[in-house]
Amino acid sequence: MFCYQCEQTYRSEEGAGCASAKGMCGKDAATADLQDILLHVCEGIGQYLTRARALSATDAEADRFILFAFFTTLTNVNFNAAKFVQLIQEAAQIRDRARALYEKAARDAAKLPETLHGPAAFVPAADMNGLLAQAGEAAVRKDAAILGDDVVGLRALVLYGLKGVCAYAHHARVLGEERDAIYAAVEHALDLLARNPKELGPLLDEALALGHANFAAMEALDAANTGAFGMPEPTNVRVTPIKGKAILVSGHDMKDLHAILEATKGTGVNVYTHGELLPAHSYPKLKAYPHLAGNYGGAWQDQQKEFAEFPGPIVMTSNCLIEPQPRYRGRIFTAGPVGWAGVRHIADEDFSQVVQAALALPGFTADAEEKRITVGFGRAAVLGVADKVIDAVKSGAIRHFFMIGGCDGAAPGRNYYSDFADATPDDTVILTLGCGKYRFNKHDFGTVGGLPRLLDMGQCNDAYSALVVATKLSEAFGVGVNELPLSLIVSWFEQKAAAVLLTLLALGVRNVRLGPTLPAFLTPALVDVLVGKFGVLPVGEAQADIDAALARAA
């Protein structure tokens, strides 16, 4: 086992990376090993589909197939070793499929195809002892010695942009929309790395690539919220329980969340959301529920505790599953590409069982005294009012906006991000989406320019909001985004806040403070190219670097 896609890794003086018998992500070293395999299965897809594609020939299952198989792997996704044995070998029958098409497509064309080699050719073991055997071909660093780190960490930049990429895509899928050029991205992306790329200028493209890909997959992904439950707006939310029947729902997916609501009609039993589907209460085809209580607990490192409190069963979707533990395995579910051994699992969107668990369970027994955040200034509600926006950086109102976003986790150092949004100043306006706003969405930071100095855009899975908003008022003063009075301090955790990065170096967003510590996977010679092709920054003491955005911006 090695891995270091995650900011939790283990570090140490002589390098960092989970290379023992479990990660720190509570991943064992099996469950490791099966996922580098199953993503080198699908390079193998990805050389066919490529070549099919070139050839006008496309497989949308298999396409589907890559982004479902991709995202199990993120970061406290799926820790069910047994579900990445099946998963193998799905992937090489439709590996097999796939070379079929782009033979038949080279045929019809009258071109001789292509023999492939590497993941083409990889025949995978039959069971798990076989696959386990198999792991050195797949793994992660097996060309360190060779190539060098600055290669190898390049490479695992791709391949981790691509694994957020696929899970926004993936996300937006599930709820009709597809983009085909995200595909023939990803398929493009498979390729070059099943070549084992050893020049850095067409990785460092590809990783930019990327970045623009995930720009379409975002893209995608708010047309499918927004479609299926309407446009954000603001919603003042209730973030302490009622009495009554509870169930809690956790992870991104709008769609399972929606299925339950749907369940739980006229049964009595109120939904609660946890982490980042917080944003869900301010989707009017959501909201119009009535029992969508409110939203319990923060973010998703906090879990273990607050899964032991809650009096009802949870459903974890998408992603965020951390161990479940004793005193509440009983009456967790998963569904999705979540997974773990033992844990219920809900592949068909029924979810009557979870709806008999929570008639079973005690539930709430009293109401707790009633709190309430506001969320759902998504890019409508902001845009609806940029007039006011606009005026109020003229007058000299708002003299800065700081984007305080991204992942939360339980390292040391993410006091950095609360610890910055209360220093801002009372002319600055807080911009945050994703769960690292947990820290200090419960803060009162008053009001400026007749609008709330906070201002909660969504999940993480919101970016392309923030991205809207940010270019229509450079368009609006007739600045580039750089010019703009606007500070980002993104805080990464898994790599779809890699994707998101990617995005914003691929669009040219420059002096991007990220934190609380910098990728593994980054050797020192590649973060000189990013800060120096791109201004990214690491973030220091907060006073400091609000400081330093203000002087810039003056």
Second form
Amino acid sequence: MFCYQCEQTYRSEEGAGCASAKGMCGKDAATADLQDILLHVCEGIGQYLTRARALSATDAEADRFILFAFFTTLTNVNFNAAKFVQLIQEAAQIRDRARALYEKAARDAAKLPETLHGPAAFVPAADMNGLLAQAGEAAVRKDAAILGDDVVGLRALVLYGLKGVCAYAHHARVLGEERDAIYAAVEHALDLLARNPKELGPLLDEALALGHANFAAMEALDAANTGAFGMPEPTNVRVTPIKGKAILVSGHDMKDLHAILEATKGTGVNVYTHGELLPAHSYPKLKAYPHLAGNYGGAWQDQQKEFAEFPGPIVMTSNCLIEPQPRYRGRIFTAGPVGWAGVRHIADEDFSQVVQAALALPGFTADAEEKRITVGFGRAAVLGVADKVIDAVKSGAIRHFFMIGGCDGAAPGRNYYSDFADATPDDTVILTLGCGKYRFNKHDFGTVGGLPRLLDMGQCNDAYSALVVATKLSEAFGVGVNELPLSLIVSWFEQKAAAVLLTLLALGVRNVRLGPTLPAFLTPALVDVLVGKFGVLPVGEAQADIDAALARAA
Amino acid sequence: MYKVNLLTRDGATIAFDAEPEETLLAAAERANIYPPSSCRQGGCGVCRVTAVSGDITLDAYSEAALSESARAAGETLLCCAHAQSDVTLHAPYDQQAVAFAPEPVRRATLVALEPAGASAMRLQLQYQDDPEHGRAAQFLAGQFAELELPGAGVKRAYSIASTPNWDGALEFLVRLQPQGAFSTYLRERAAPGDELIVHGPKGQFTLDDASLAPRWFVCGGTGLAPALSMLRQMAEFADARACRLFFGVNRVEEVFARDAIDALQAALPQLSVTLCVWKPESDWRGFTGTPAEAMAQALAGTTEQPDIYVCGPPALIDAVTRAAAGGAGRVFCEQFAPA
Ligand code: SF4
Ligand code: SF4
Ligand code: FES
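Return one more block: the form predicted in complex with its partner chain, after the form predicted on its own shown previously.
Let's see the whole complex now, leading with the same chain.
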């Protein structure tokens, strides 16, 4: 195996990348290789679908399959090798269907269909051992010796960015929001990757195109969530448990959470959110369920301890799963793209088994001391007080906005984000989203200009909201986003964050602080490009970075 | 107070403090750390680790738990050892094997018992609901539990034959020993409605879910119980991988659990079963010999590299390990504590 898609990838003197029997995340070599092959076959689907699309023929089912397949390969999503054998066979069938679609469209247009090579013609072996023997053809770094690390690294940026786009688009899709432009962009990127691109220029263009596609995906997701559950509103959420039977729902999927709230109606079972489902409490249609009792625990990397201590079943939707420990392996369920061999999977949104488990398990035997935090400062809430915000900025009450957003992780160096938040001056506002906030969201930041100093905008999935706010503020002040008193401090961990970064770059947002380390697939030369073209900065020391941001704004 | 560092096989460090007068096991448990142990008095060897630095004294223990040569090589027993300085220990297991909460002790009601062949009993238990654990039966397929007769001071370890469930049902297969205290209870006094205490679940003998190899189960007598649990779990998960069961008893009348095996074959169409009888009467049409011999024959006729799960008497485990030596497959077994 070789994988360097996430921030916790193995790093040594010789370079970075997980290349031994197991990655740092626990992904084993067979699963990693099978994931590569699955994406390779998806590239083949993309080759046919782009050409079919040019002839006005599309296959929405195939596009949806690609989103799901890519999502399964994100860090900490699916570790079940057997599932990938099955997905590869399914991908090959879909690819054959896409070929037929393209060939028919060509004939209908009185054109001679092209004979395609590479992934389009790849024949996956029928069994596991055969597939593993083919892994070399699909490996991320297969051409590194000939083409060098820059090309391979930029290809990886496109591939990993594409993973993020697919994940966001899948989230939106399950709630019924689809955008044809996103599918077209996904297919285009797959087709480009299938051609083994060797030039940096087209790859960089593709990365930025994916940034735009990701903006569309995040917009679709925002529409999906707000359409289904209403506009997030500031909400006080209990973060300590109450007595009673309990279910914990982790991940990012509001639809699954909704189905679980429905399934537990009238059963006396309380539902708690974990990790990135915290923002769910701010959606009117979700918080209307009185048994949506609160939020439990912190960010994903603490789950093994927290899940072990949770006295009821746990449902893991979407990302970020780590190896289920024996103490809770029997009562954790996966849903959607998530999977772990030997763990119960719910494929059909029927959560009745989980309810049964909750009733059979002890639940919390006593109320814990009440503690609450406020969430739900999505775009509607922030823009709802836009006048106040603008006045506060004009009067000097608010000097600066810091957007501290993105993923958390277990790696050292992540204290930077809590140090940063704690050190921000009292006349500044902290906007936050993603699970990185768990490092500081229970701190008391007080208020400024009549507003809470800490405004939680939601999930990593809610970066759209942040961008809308930035755009509206820049309109109100009549300046570009880069001239606003606003700094972005992005903590990345996995590929959704990579996609968000591409979006920021595509939209021309400069001076983004990225950390805690830079992506391992970005070579020094590629980093130079990002620094030169987009002003991307690695994180440094918290206080110095704050000073620099304030000095630049002054 | 001394510092103890227990380094697990997968590289984790588990640290706790120990007073010289308490055993290392007691010191760990005081810190809510529960390394594998069973008899807690130097009899079983389950708590064995290797001391790499520091001074340790040992209480009395049995040679079966720690041989002279093992002790000379630095091995020690957590349940008998006392720290006399800061100590570093190497554990022969992964961090996963260490629990961070006390082992559940729960009350259960005996709901049914019936003979299983000529020399074993099948027990069905039902956990009682309690505020700490609820009523669910949570364990990993293949684990065992210790059953205790209240008031009698008798505690015996048996593998669970059923799968984890939310109803709190547990099934055990118990071999009747001529003089055994628990066996005597089962033969003479046990009746539905009796209350038993269940300690556990315990044990590391569970499916390697990450492995994609075919699974072969080799069982002697009531060693069938964990295999039943694991195979039933595969059936519940609709696991399609190849699997075989080699199940052996000494005499034909000892064959039991035919109904359970038939049900498994219906639920797992890919399962192939070899029934083995060591000393059959003339009309036995199945395999004659031990399940280890049947497995060795099957191994000789295949290029497969199965994961072999073996459960039964030590001689069976030995025979299977020898037959599989040279890379024919990976062998998994429980180092059962003779209680
Ligand atoms: S996802 Fe991250 S930790 Fe896992 S194998 Fe890839 S680079 Fe390593
Ligand atoms: S913000 Fe990133 S790391 Fe955190 S849970 Fe979401 S995807 Fe995972
Ligand atoms: S627990 Fe230590 S020897 Fe048995």
